[in-house]
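Presented below, as structure tokens, is a lone chain in the form predicted alone.
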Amino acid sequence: MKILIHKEKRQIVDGREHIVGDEMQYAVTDLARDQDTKYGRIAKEDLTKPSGSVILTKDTKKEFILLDADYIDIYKRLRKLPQTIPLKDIGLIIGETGINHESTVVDSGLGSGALAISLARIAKHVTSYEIREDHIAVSQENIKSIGLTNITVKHKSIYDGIDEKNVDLITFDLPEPWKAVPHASLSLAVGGWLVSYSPSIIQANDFAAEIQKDERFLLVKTVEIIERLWETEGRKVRPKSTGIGHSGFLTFVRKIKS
């Protein structure tokens, strides 16, 4: 896959030119035909030049920059489902966790595949949980997209049972977490993590209530983290109208006894 991104606007700023305003871009996964764009066919013989080349429509002479597609790019066209976890959230987990090349996760609900598709680019296997088919089914489709290997998807309620043992991090997203307890209490290592996220604050609450009832456990926080946006355009900065407000909080709980 490539990427080709236009920037339209030119502002002179302390004499100096300037590229300013939001970019557009384009992703190229069929390099043996011409890229059509809002600004004009891109030849495609010029798709194959190196990453960081500056090409030029055939017919407006627009600029593109082309880049080599990397794992954000492949990862952000992937195919999404309702309630999928922005990555802002998968950050939080994978910062607040610690989790390296060596960890073992359990994760359910499985959804579109994109937790466990960002734990398993750090981890060393991840397993995850899902009872509806077609979810299983696109997710899958965008492991095979992302190329990861060390992925196992399991057509089974996480309600039921862990079959992993001495995990380093369990991850719920699911609409009872809390039913989930006593099995990840089962499957952690001690020193383990069991993250959950919830769209609603009844639900972390609920949660919450139940892991303090497990000496195990000590439950650390629950926390909510909201994306805010920003104009930085010459002397004009301020906050944008868009961004990512509120989409699911975080409880963070550690095993702490066997």
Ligand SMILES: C[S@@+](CC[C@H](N)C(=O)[O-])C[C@H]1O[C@@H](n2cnc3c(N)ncnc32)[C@H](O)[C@@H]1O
Second form
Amino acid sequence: MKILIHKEKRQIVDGREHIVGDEMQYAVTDLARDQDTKYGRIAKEDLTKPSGSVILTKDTKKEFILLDADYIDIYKRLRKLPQTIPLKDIGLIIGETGINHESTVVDSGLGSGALAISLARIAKHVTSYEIREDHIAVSQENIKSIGLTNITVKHKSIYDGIDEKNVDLITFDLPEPWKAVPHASLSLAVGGWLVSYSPSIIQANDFAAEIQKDERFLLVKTVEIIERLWETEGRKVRPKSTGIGHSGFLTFVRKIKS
Ligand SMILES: C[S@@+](CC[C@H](N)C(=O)[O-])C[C@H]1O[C@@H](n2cnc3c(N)ncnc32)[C@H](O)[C@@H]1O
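The structure above corresponds to the form predicted alone; please give the structure of the form predicted together with this ligand next.
So here's everything in the complex, that chain up top.
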């Protein structure tokens, strides 16, 4: 895949030109055909130029930068089902739990696979439980597109048990996460993490109440990450009036006893 960035969406800061935003990007998947953009057509011969090349639309001579697509370019274009966990929350899960290439992870529900994929990019192996076949089909397509081979998908309710043992991280993105707490308690390694993501604070609170019944768990914190976008154009620097939307609450739990 190649990425085309329309070069006229730019700002000047201290006399230097910066390209801003990604709303002017096009993903090119078929390099054998000319690419149409709203600014004009780009010749297929130009699409095979080296990453970083400046190329022009055929008739209108509008400038684009051509880039080789990276992991994140592909990730952002995966098919996302409603209520997919956003990157700001995924980032905190990875940062707070410190998972690495030796970690084994259990995730549920899989949904479109956004979290499972992001964790599998870093961890040794991810097993994800999902009850809906249509969601499994979407996520399998996404896993294939991104080229990861270390994700096992299980068509099973996580409320019925977790088969994996000695797990370093378990993630829940479930309607009733408290139902799977006893299974997580048996499945996690001592020192391992359980992170539950819930859109409602009532769910987060009920989950925390269940955690507090089990002395093997330490309830570390519940947080909401608020991402505030800013406009930075020359000396016009101010928060954007749009952008702060609620996604969910993250509850971090650590297993401290066997
Ligand atoms: C909000 S989505 C998960 C989104 C996912 N974390 C992502 O990053 O795309 C919740 C998913 O949990 C699944 N689910 C609900 N109950 C479940 C259960 N008992 N076991 C496994 N999956 C379940 C749903 O079918 C749905 O796909």
